[in-house]
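First, one chain by itself: the form predicted alone, in structure tokens.
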Amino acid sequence: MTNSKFEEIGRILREHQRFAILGHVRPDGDALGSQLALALSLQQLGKEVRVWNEDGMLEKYSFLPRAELLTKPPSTPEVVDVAVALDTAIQNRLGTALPAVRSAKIWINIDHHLSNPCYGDVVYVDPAAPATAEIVFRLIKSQGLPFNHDIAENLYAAISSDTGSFQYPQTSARTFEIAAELIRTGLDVGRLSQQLYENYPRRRLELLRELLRTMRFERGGRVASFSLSSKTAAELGVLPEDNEGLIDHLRAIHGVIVAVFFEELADGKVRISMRSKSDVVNVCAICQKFGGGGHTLAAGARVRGTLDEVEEKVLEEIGEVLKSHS
């Protein structure tokens, strides 16, 4: 099945000239290298290749190698062959990229979220890959596409980012095993590692620091939560991308078992984070009652209502789940 899939995108991948590589908006590593890595390979075979995203590239992934290829779709459609989503579990999920590609003959969907519906008309999800970007490595060696250095590199810095620094459940040994192959093209680990984990701006930890003055514990301390006002976010001046893995703190606290990040939107939305350290609480479950979706340990949702109204409605729902396992 895997080989046969992957057969059928690589024979698109070389049939077609013109392509589209699409990633979600508020972009983490994981799309990002993703992204960068494909396409670096499609033009490598002498493909017109434009790399879109609805936040362009971010500033803290910037140091990726040919990082100025990816940005910000155009107002006015282009014409393509083949529109390619990654790691994109649902299509609207593509902001502004969605209206930039829709003349586009063949939509191709790799992923890795078990919430994925399965858009496309070649589709290629795996929920047991930690990253997306260790579909496309295998995507690339199966199929005899171009590799390069730039392209490991880029792959390494989603594998790596997607999985918490090898740290997450879904890292497997096959994902060790890719990594040393992506190291062997010479990379820098050390460097791309300080790159990726001890370069953030200071803004970043003056948001940390407000956001603990607003954390919360319930049910016993098994849930944390804090929160992020857009009056807040304002004050600092930070940007979306600096709240990236900050949830972290919480997750991380002993006795917590889902941990929580509110912020709120210009769109009179609230972003929900949700982190789970144990299978018991498929927070994926939870958000799609929110109309969202992800992973059983790592889902996030959209959900309209104000900061207070959106905490309390979701912390219930939390609760409602912990106590039917308790």
Contents of the next structure:
Amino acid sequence: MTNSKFEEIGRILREHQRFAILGHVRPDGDALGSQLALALSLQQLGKEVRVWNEDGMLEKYSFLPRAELLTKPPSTPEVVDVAVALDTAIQNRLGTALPAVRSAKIWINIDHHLSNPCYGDVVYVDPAAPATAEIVFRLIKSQGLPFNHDIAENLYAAISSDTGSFQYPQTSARTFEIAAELIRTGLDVGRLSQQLYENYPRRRLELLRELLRTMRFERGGRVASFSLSSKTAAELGVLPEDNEGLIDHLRAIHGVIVAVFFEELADGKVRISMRSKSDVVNVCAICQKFGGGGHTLAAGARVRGTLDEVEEKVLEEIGEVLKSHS
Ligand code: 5GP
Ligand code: MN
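Having gone through the form predicted alone, I am curious about the other one (the form predicted in complex with guanosine-5'-monophosphate (5GP)); can you provide its structure?
Let's see the whole complex now, leading with the same chain.
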């Protein structure tokens, strides 16, 4: 089953010429690294490849090899044969990349989100994979697609970031085997880790300081949250990417089961980011109630309303779920 799906994808990749490799809005290391890795492999195969993300390349991931290939999508659609969506739980999380690939005849959907409804013509969704990059690696290897040091570095950065440096529960022996194979291409793990985790702008810590001022605990300390208003974000001059990972400070607290980050957006919505430390609290299910999705232990949504309204509704819902399990 697994192999025949990879074979079908491999055949489509070989038989077509013009590709668009896409990833989700507000991209993380897994989306960007997976996009670049697959794109580089296809380029080596002699394909014409566009690598588009609504947000373009983020400053913090601009160290990824060949980062310059990844750009914002053009406002006028371009002709492509195949669109490949990577790490994207629902198709409209491709944002402005979606209209740019209107001409695609074939859609391939490769992802690891539990909530993925399996859109597209050929679908490979493996919720057991800790990162989409792990699936991309297996696809490349099983189909004998081109593989080199730059591809390995992109995949390693993607897997390291989506597993929380090889810590999250879905990190498996296979994840370490893949990491070992990537490292054997000559990767400098120390340098990559520094680029990933020890190269933040000072404003990210200034943001954390403000977030901690809003920190609150509920349900006997089992729920922790903090929030960011657009006013504070503007005053600090933070970029959307600056808050990636800050929620981990809440999750790391003893006794906390659910951590939530609320971020006021410009469009009258609030972005929620949620983490769980227990299988009995499925934050993907909670976020789906608010129109979002993700993984059992890490999920998100965008909810219409003010910061106060959304905080109240979401914290109430988490409370209900905790109540039914205590
Ligand atoms: P984060 O909290 O890091 O933004 O996202 C955690 C996980 O939930 C990610 O895997 C992300 O793809 C997913 N996710 C975040 N926001 C949304 C959303 O608005 N809709 C859906 N379907 N998934 C989301
Ligand atoms: Mn991912």
